[in-house]
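Only one chain is included here, represented as structure tokens and corresponding to the form predicted on its own.
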Amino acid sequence: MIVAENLCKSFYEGNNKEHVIFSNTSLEISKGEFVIIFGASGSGKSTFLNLVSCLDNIDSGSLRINDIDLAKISEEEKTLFRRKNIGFIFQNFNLIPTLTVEENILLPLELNGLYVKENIDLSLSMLKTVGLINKKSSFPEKLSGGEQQRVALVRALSHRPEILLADEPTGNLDSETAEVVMNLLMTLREDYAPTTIMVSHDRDLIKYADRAVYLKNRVFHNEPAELEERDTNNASNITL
């Protein structure tokens, strides 16, 4: 589904010095996995969301999706593939202020000539699970951390994306909230299960994966989800 070759990105800091994030680096995600990326700040954890969703360009290497290499599709193909393909749950949220909570999540129907009743339904249904079909009207000022997280997240799925990618979906929310928005993240999957990237800093995440992976020195490591805490005297080769 994903693969990653010998991609490589950097950035260019004030001082004209370049700051390498990939060199080389390889990765592969199987179509339907749930994978969760775990890696100091700056380690590249939310870059390599940003270049899978086209949001950033791939300096060499590729990045296929299927059968299309994102290195090699021009920025137009890029809006199009990501408008279609790519749900986006962000750390802060990202929901348009004004627009209610009802226009926010059928905003990726009418923006990819989907909004029909059926998909209208789809979404509204959805909102209804996770709480929040009485605050359809609202505007997200109105609306707690944990549910405009909860409308965001309803946002990315509305349009049924092939791929799901959260960026510390829970990094703003305490651990109770958190809890509730990932067991709605689960159950809102389970209807066609989109291939999932998740980064974030916090390693009680593991459970809902099905596989995590360490970003350390611009190399992947994979581990499996239901890896137990090392012992101390491994844990210096663990990235959280």
Ligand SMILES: Nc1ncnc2c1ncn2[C@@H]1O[C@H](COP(=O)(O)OP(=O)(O)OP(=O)(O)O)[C@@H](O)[C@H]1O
Given for the second form:
Amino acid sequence: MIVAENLCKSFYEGNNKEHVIFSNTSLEISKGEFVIIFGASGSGKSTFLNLVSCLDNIDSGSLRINDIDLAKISEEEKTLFRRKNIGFIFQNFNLIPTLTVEENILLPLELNGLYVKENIDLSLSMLKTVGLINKKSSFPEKLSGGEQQRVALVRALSHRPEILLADEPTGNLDSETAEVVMNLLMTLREDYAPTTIMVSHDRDLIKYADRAVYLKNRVFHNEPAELEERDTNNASNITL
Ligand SMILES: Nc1ncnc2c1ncn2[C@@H]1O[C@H](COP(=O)(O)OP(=O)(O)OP(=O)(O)O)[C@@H](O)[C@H]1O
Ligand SMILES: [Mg+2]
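Can you swap the form predicted on its own for the form predicted together with the named molecule?
Then the entire complex follows, led off by the chain already shown.
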């Protein structure tokens, strides 16, 4: 469903020096699968989510989602693709401060032309599932971090996107609250199993995922053990 093949991506620093993030790496994620990506800070985890959500472009290789080659669609098509197919959860929640909880979770419906009773009811029932229906008229600043993230879960899924991307969604939460948020995420996913890519530093979260991949030295690995071998044998590969 999500297929990256020989993916290459670099950024250019001020002095025009190339900073290679991905070098000929491949990764295949099946429909409905929940994959967790681990990797050191700066290894390119968020960059990968940005590529999948068309917020950034690959340099070469290919990245296909449902057989759509993301390199071959226009900027306008990318915006529409993202709006319809992607739900995003961020470390810092990113709720819109001037909108109430209810307005925040219904925004994806409005943006996608899906603002009809059936969908609104479904979103409100998700808000009920995460235990916050009584806060629907509150503004985000009145909520705790864990509550804001529970609202963000509902907002990410209210338009029922095929793909859920989560960038360290529990990074700002204590471990107990993180557990609550992850369990709610799993409950909401039960409904229709969106393909999920979650980035995290927390190895304890592996239990929620179908599979973990490890990003190091510009490529995805299936096993953490491979990394250690690569590190010692291929020290010259590491960019300093
Ligand atoms: N738009 C950009 N322009 C230039 N460099 C960038 C850009 N976005 C990211 N980078 C660089 O690319 C590298 C990978 O960044 P990325 O944010 O993907 O890392 P990450 O794995 O998500 O790290 P963290 O765990 O700290 O969030 C970093 O060195 C970062 O500075
Ligand atoms: Mg990141």
